[in-house]
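Starting off, we have a lone chain in the form predicted on its own, written out as structure tokens.
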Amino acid sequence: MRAVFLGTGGTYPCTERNVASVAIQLTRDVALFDCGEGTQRQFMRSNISFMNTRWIFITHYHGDHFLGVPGLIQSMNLNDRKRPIDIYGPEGTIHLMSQLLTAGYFAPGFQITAHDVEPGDKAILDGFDVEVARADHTVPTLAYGLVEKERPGRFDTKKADELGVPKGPLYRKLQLGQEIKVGGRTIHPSDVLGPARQGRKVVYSGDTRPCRQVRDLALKADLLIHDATLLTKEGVMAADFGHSTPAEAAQIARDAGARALALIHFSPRYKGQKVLEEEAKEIFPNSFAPADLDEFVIRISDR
């Protein structure tokens, strides 16, 4: 699993960086969270695919948000689209997406279906529940946290070849829970796997005030994705327009003990990232203020 950031400025595109969009990428399937203009060129400026996006969350109704959509869906289908896509928001995104989407000449030869969501709902999709919580914004918005399925445990080599498991097929089928036979005798996957593991999260928090909510979205993630727009000594500025600092994110993701803050949606103010980044490290050291399409790989976690 790995996070490609496709934009991380907030307000408008600028010189130094897109706005706001992050492509997680499971496995051939791309879940995306938020889709700000221009999101489509920056798919094409990386290295995935945007026909392999399956699902768009989008948290809320400004701008650099969602006005992206129509093009990359416009993109997708002058690219033969056949695949379904989905496209889940709060409150107003059935009607919106019915309208920007059919307009007139604009006729998608794949199937959309748009989900109006709200805190506390899940969606289900295939392997990764997608959790759903309020965010503290100037506008209804949401955060989203991706929660991959558990997955099993560890498969010990060594006890499969004691019982006489020949390597290949069989392995699979035990990996996948099955029961096996080995020479007349029945081989259960617990004789030859460990405890099951949690899986990976991520959680994407959109834009935010920093909030119990989100935080509490964010417990024990893996990779917490959070608005940092303004350094602290724009703190009251920040909290007027609904956002937070780098170090109230890493605050944030301290509290929730997450494994690594990303920060997102910087101002156009700044010219680089470096100084809301060391600002963040004073308080969460593994944090990190990527650029426009770098990449983090979220690993498989024991704990």
Contents of the next structure:
2 protein chains.
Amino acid sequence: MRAVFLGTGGTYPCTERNVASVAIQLTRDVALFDCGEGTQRQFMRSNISFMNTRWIFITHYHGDHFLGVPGLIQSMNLNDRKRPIDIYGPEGTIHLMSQLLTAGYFAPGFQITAHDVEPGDKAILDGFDVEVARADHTVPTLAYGLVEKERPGRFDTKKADELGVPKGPLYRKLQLGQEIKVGGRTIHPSDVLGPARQGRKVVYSGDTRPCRQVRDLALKADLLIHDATLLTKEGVMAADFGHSTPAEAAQIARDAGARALALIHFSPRYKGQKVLEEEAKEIFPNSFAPADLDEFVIRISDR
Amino acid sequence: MRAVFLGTGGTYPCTERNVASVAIQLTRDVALFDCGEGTQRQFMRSNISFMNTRWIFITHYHGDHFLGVPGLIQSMNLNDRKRPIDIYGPEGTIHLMSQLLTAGYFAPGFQITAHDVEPGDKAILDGFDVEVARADHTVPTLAYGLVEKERPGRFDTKKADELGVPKGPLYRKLQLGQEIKVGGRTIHPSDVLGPARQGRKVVYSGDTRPCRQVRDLALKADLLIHDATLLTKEGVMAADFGHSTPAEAAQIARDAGARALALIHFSPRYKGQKVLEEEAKEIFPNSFAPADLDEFVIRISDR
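For comparison with the form predicted on its own, please write out the form predicted together with a further copy of the same chain.
So here's everything in the complex, that chain up top.
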């Protein structure tokens, strides 16, 4: 599982950064969080195909977070997509998508399903769940937590050997949770597997002031991706516009017990992002401020 | 007057080319022809400010020609634009813009006026007229001819001297078409000015098969910017999708007696554009195939 930061800028694009979009590659399928204008071209510059996007999650309806949806969908169609796509967002998503995705002469040749979701909702998807929380911005905004399904426990080869299980296809059956018979004796998966391991968890805050809801959603997340629009030294500007500073994002990550923090949604005023990363690292050392197209691998941890 | 090719690609963007948009800088004001997704960021990479866009002309409602409008307008608003903007396009423009420009939480702080125009219409604008013709594409599509207003004739300093006009502010008055008095004698502008000189003319075809209407619109144009999506060797593909080849564009330029031809709307299949330029040059030597962000200065000619 990896996160590819397609656009790390906020408000409007600049030469250095495109607007909000983060792709989370699961298996081959990609879950896309926000989709600002130009996201399809950022995909083309990355090593992920935009055609692999299976789900899109929009946090809110400011232009820098959703105006790339119609172009992405139209290019999928021009490339003969047949697989369905699902688009999730706050109230109004179904209506807005019905307008955006029929603007001009466009009739998709594949199934597009828009979903209005609200804080507290949970979407059960293929291989993972998505939990929805309320963020704290100037307009209704959602944060999303992607939680991978539980993974089977570690396979104890020594125990399997003691029980007389031969190496090979029977190992796989046990790993998949199936009972097997060896020499007339039934062996249960629990005889050779350790406790189920928690799946990986990635949380995407959307635009937000630091808030309890995002902190709770990010509890023990492997990766928290959080708004860090403006440095603390810009005074109350971050608060005035419903955003966070790197220091505030770092406090949320620390309080949530997250493993890593990615800062995003940088104001176009900043050249580079080192100064934003440094502010966060003072509070939460495992912070990083990606450049556009940087990626971060989310490894399996033993917790 | 200069043309800046913000996006020379067609259908969908690729890493090398963005989708359709050409900026014509007049004085400080810019007339923008088409505005595909990502046009605002192309502006940011060019040496023209997107804030100077005063008029937008959309040829038709395929996504690669208009999906950049809402983002451009929203960024203008975030940068405190106060000047009005006018958006012209085929039937449905008023309705479509009312949807696109209110999508999500957006309320512009400056006046945006959308206009439905049709073939044969002429818009009288500040310093130039825009003539509208029907292009030949798969959906209703317009071509636009930007015609600079007549320029005053050349000032004959020798004649002015003979008539006793002193150098200085009186020259300017005559150039502006005002009568002056010198020693009790009335001097008319026509006494010192040659015949009025035709203004410059730039024609933008939109997506089109080669057609009579675009040829007529381009009569003696200083610059014809024409669809050249696919090479002739791709067989009937250009015709099937309502586009032109470089050879067809060159024939139109030659038949119209245009001074220069810019090819645009290249298929994403082409790396570079030299091969497209070469095909056109065989028929119309003053052809060129710009890369994104290339510019072309349209000089005053004495015709």
